[in-house]
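One chain is shown next in C-alpha cells, namely the form predicted on its own.
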Amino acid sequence: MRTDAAPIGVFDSGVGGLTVLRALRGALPSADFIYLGDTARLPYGTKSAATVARYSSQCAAALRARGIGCLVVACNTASASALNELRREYPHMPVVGVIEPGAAAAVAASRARHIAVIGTEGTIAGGAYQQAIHRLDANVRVIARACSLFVAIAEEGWTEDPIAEAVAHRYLDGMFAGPQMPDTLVLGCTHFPLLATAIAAALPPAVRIVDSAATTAAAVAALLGAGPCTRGAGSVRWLATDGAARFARIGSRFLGEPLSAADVEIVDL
C-alpha cells in the first residue's frame, strides 16, 4: 500500500506526538502529513479512559474530514484508551498505535526476560504496555512507573540541564538496582525520547532503550510498504486546537527544526 494519494494523519494531545512525526518522515520522506494536537485539551495523560477516547474520536474525525488514508496516534494514553474503538470507527482505513511496535521491540530485545516500562500516570495507570507485552509473551517479567515530571522538563528544554538528569536517577534508581533488574527500558511517553540522554546516563550500561516513535514509525512504513522515494519530499499541514505560538515554539524543540506560529491552523473540534 502506497502513502502517496493520501496524506497520514499524525495526532497527539499536543506536541509530544512531533517526535513520532519526526521519525516518520524519516522512514517516509515522500509522504504528506497532517499533524493534530490537541492543546486546548491537554494532557491526556490525567484524564479518564472515556474521556481520553471520545477526544481521540473527534481528533479523528477531524482529520478523517481532511482526506487521510492512514491515522497515527501518537500518544501513548490515547493508543491505550482509545486504539481498539478507532479501529471499529474506520474499518477500511490503516490505524497504528505508539503501544503495540514499542511492546514487540521490547520484548524482542530483552534477553533477562524483564521489562521496565516508563510513561504518564493514564498510560501506567491502565497496563496498556503490559497487557501488550504479556499478549506476546506471558513469561516476561514487566514493571512500571510514571514519571510525569518528564513531560515538564521536556516541554520546558531542559533536556540537558542536571535537573534532568537528577529526575531520572529519582525515577529510575529504584527500578534498577539488584542482580535481577530489567535489561530493557520502553520510553512509553512520547516526550521521553528528548530526555533519552539523561534517561541513559541513569541506567546500567548494558540496559537497552526502547523508543516508541522510533519502533511506531518502522511499524507504519512497513505497513505501508514503504520504498524508495518516487517523488520529492512531502509535506506536512499543522493544526491544532489552541494556541499557534506556544505550539510552534515548543514543537520545535520535539521536531527539531524550526516551526512558525503563522504555519499552524487552530481548528475546533
Ligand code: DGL
Given for the second form:
Amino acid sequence: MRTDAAPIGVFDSGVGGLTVLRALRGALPSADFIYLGDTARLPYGTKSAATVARYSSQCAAALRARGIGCLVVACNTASASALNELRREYPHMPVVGVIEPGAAAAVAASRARHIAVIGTEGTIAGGAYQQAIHRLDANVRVIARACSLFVAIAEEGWTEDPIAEAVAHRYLDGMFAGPQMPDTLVLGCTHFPLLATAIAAALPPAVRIVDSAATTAAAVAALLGAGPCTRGAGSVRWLATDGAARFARIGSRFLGEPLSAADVEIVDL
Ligand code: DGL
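The form predicted on its own done, now the form predicted together with the ligand:
Shown next: the complete complex, the earlier chain at its head.
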C-alpha cells in the first residue's frame, strides 16, 4: 500500500457482500480493501432494524479502527437499517450503501415506470428501496417482496439447480402477471446475483434485472475519483467474526475466486 493510500472498508452480515467486493475490485483494481463478514451474527435479514443498526455500527467501528478512508455497506439489510446513522457517526468519511445506487439504476432502466424489488424480510419491510425510488421519481410504481429462501439456496450452492428456478417461479410469478406488470426487477440482496440465471429464466423476457452490487461499485468509483482510497496495491484483508473455514468455502463462490481459511482473521466486535 502506498503511504498516502487508505483502504476501503466493506462489511456485510457474512459472505454475501463478497458479490459487492468482487464488483468493487473490478471497478477499482488498485484500491486496497478490508472486508468484514459478521458471520457470528448472520443473518441480518430476519432481525429487527434496531439490532441490525447496532451490529452495523460495531462493524463500522472495527473497520474504522483499522484505518479505512471510505466505508461501503455491502449488505442491503444493513444499508436499509443503518446507513443514515453510519453517515451521522462518520461525517468526514464517505459512507456508501447499496440501496441508492440500485434505486437509481432501476429508475433509469424502467420505461414502464413500474419496478419490482426483491430482498430480505428486513430490507422489504423497512421500505428503503421503495423510498429511495420515490425520492428519485414519485410517480414510479413499486412492488416489493421478501424472498428469504434465495439466501439459503445461494449459500447451499444450488444456483444452477431446478430447485432455484422453481423457487424463483414461486416468488416472482405473482409479481409479473397481468398487462401492467413491472419491466424492471431490482436484486436487493447480496445473494441474489448468484441466482440471476434462475431468476431470469422465471421472468418474462423483456424484464430488465438491476444488480445492486454492480451499480454500487460504479457509484463508489465515481465518488472516489482518483482519491487516496483508489491508490493502493489491490490488496484485500479478510476479517470475519466466526468460522474461517466456512467463510472461505462458501465465500469463494460469492467472490468468484478461491479464498483460503488461513487468510481469514477472526475478530471480536
Ligand atoms: N447480506 C444480506 C442482505 O443483503 C443477506 C443475508 C442476511 O440476511 O444476512 O440483505
